[in-house]
Amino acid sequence: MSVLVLVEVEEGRTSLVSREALTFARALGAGDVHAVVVGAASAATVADCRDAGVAVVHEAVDPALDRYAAAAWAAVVEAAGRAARADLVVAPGTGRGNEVLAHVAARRGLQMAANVVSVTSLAPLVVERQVVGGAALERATVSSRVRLLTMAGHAVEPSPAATPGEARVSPLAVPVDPRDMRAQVVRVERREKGDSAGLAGARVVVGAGRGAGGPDGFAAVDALAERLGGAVGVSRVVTSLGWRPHHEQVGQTGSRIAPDLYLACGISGSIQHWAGCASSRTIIAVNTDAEAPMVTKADYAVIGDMHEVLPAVLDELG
């Protein structure tokens, strides 16, 4: 048996949901564990997997596959789980992992499980994974030949193997259909300095809601996630009264979280934004509502005026 993972990329890095990934797989004990790269795997990339005790890295280097096609990384996917032999494909559950194995099971009548946060048996596969926004967990059980599931963020912490792997490159010749770049990022922009990039990934998110009490409400916000090394995350509200831009937004609607540490401060609390921000390792609430949704579900809280409470953290913090 043996487990393939699609590894997503940034900036020649492997990603950290990705590193994260890698670690589920191994964990697994299920076989050999074997990488999948849309692209040429740099050196970084090829060292990070031979650390995660990966065998074997796949790479498709194909000029037509530099933008971004899902039906198209699927074909790549496919095309690495023959090679593989893989029993199980596992992906990070980025919007770019969910929906690439999501082409693969409808491409070839599989079973996927998303936003699996552990596997209790391996046969059969049975996984809990996250459902109603992260708001439940579901026990099910994936029964296809070959199974497909992602991995929520920050499930497990990304770890070295305790022998590493060989991360032999071998190189993947696989056709491009036209077909399948019907679809397909045309092009990217880069965030100015100072934006909410990395919001997904950010160990540290500081959040404001309609507490903020307008655009101009958010510069102790901007502050402290500067100061901790974090993002700024911010609730609907927010971005429908274009306070602030969409990518910022936390929520069912917006960008899913999970760092070590969210601070939510003025922000009430609502299902859709809780979707969002549930599996966060530690939330701390600042609200004048005591029974703010938030509130009564953050690990601590702190009753009061966000716009005295910060400037008092900031002032500690030094």
Ligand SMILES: Cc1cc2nc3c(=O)[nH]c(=O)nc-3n(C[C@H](O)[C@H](O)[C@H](O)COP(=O)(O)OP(=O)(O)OC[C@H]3O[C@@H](n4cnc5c(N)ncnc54)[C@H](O)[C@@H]3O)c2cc1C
Second form
Amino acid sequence: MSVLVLVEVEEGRTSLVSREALTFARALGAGDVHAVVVGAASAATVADCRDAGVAVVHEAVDPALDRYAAAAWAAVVEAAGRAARADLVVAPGTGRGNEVLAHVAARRGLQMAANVVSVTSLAPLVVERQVVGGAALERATVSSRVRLLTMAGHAVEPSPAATPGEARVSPLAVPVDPRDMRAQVVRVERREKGDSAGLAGARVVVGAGRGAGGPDGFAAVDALAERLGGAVGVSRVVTSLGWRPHHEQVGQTGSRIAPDLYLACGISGSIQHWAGCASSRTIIAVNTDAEAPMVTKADYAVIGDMHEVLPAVLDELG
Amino acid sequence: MSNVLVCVKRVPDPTGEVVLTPDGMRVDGRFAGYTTSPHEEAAVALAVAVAEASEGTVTVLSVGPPESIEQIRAALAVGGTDGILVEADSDLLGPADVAAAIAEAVQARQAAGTTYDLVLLGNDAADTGDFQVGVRLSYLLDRPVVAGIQTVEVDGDVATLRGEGPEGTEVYEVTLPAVATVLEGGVTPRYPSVMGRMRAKKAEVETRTWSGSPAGSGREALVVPEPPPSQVTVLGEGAAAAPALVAVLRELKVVQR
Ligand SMILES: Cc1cc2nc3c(=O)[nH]c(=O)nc-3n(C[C@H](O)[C@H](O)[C@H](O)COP(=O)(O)OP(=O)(O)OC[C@H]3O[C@@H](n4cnc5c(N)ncnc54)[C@H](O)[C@@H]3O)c2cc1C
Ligand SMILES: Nc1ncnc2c1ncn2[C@@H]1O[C@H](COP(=O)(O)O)[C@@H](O)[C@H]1O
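Please supply the corresponding structure for the form predicted together with this ligand (the preceding block corresponds to the form predicted on its own).
Whole complex next, starting from this chain.
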């Protein structure tokens, strides 16, 4: 018996959530940990897997897999699951991780639990997972023959294994079925600078919510983001009202950010907004309401009108 | 002409404080009220746009208690044509059950002569967040599925769908009939007009039941975690707090000069 982890690679590096998933899988103590990667496993990925204690890295290399197709990825995960004799499959709770495991679940008639934060029992498998946008946890039994889990981000801290794994690379032959290519990415329109990719990776995010007051209320927010070399992030109220574009939205239905500093101005800090900014290292809230959740959950706060506080901060910075 | 089916779920409004029923098995929506996910609102807006462009129809479907008619009517008010209510206690259903109930309704319509070229769902429901009903449905209907799209355009029997991927906007072209799950952000939600509300009241909503027996969701209990005690350091009030705030910025080394 073993645990198979779907490892996602971003710009040649094992993604953070994938490393979290590997750590989680190892900590279960439910047998050897195997990894599966779509495409050639880079030296960096193999090294990350070794550090994480992975026994075998299954790699699926096939030109047909160059274009992302969730069903074809699912076929790869199924083949790796068979090779690994896995009875548990773990994927990062990303768009792809959730999508691919949902395909595996549908194809094999298996149960899948999304956004898992912990496992409370292995037999039967009982998990705790985030529901209602993170406002509640659901304890659920996952009882199919093979169990499929996706991991909520930052549920565990990635850590190296006490003894590194062998991380033996094992090529996986996956004949790609044309039916699994019916829905495939036909082209990628590269991102322009300054949109959500910049937001997700920004070291500093200056946030603004309804407190901005209107589409003209962002001058100081933009200026401060510029001054700090950061990005602007907004609440859903701001995008729904059309004050700013959706790609700037932070939260459950927007971008997840993890900056060193999140300066959240005129944002109440609803659970759905918090879902996107909880991983910020330091949060400073600027809000007229000292009781707003954004204030009580922040590290630092200034109580006051953002239209007075931000210009004064810009002045002070010179 | 495109016929679009869009699936919406009645969920307790999650924006306020989340209160559980005494048995801890469900979110109590009696005080907060009920709504649908923003993703589903986006799906409805896309469905209406696709149908408008081709003089097609939009059928709004929900699996749930009789009160789900409110969510169906809300979607009808922004441009839907008719509705299907599959009556069930959605708390007893897991994502595979919901997909099966939707598939059965689609197949019944098909047998009666209506094929849905496009079925749109939310990417994930606002309450259970299972991330799988749409994908499961596509296999039951044997159709291609694209998850997490933000826009869709239909030209003849090909749909072009766009969504955000790790490296940029990913474009899919699929042959209809197809299934897609929607993330908000690519379309402005529609707001009902008075006319729309009147039309919605009169629109036909078929009520049906699902013939399958539920596998269930595996839920044992819900818990609302206690918020950790506040650790906030208040730096001051108003503009007078600017120097203290800037001192923190310098301490955090986020000020370059
Ligand atoms: C399924 C679902 C998903 C959602 N996803 C997201 C998401 O991804 N992102 C998101 O942000 N929301 C999301 N929401 C919406 C969320 O629940 C809140 O409605 C939203 O975050 C509130 O935005 P806000 O804080 O800007 O506005 P409000 O809640 O109205 O808060 C405004 C805040 O500004 C303060 N304020 C007012 N004037 C000033 C001033 N002059 N100076 C300083 N402070 C001032 C007020 O005290 C208040 O705290 C989602 C909701 C649902 C149901
Ligand atoms: N009971 C339901 N009735 C209608 N549609 C539903 C229901 N449950 C889920 N869906 C649809 O499936 C999507 C994904 O749900 P889920 O897989 O449960 O996260 C939702 O956004 C809805 O569009």
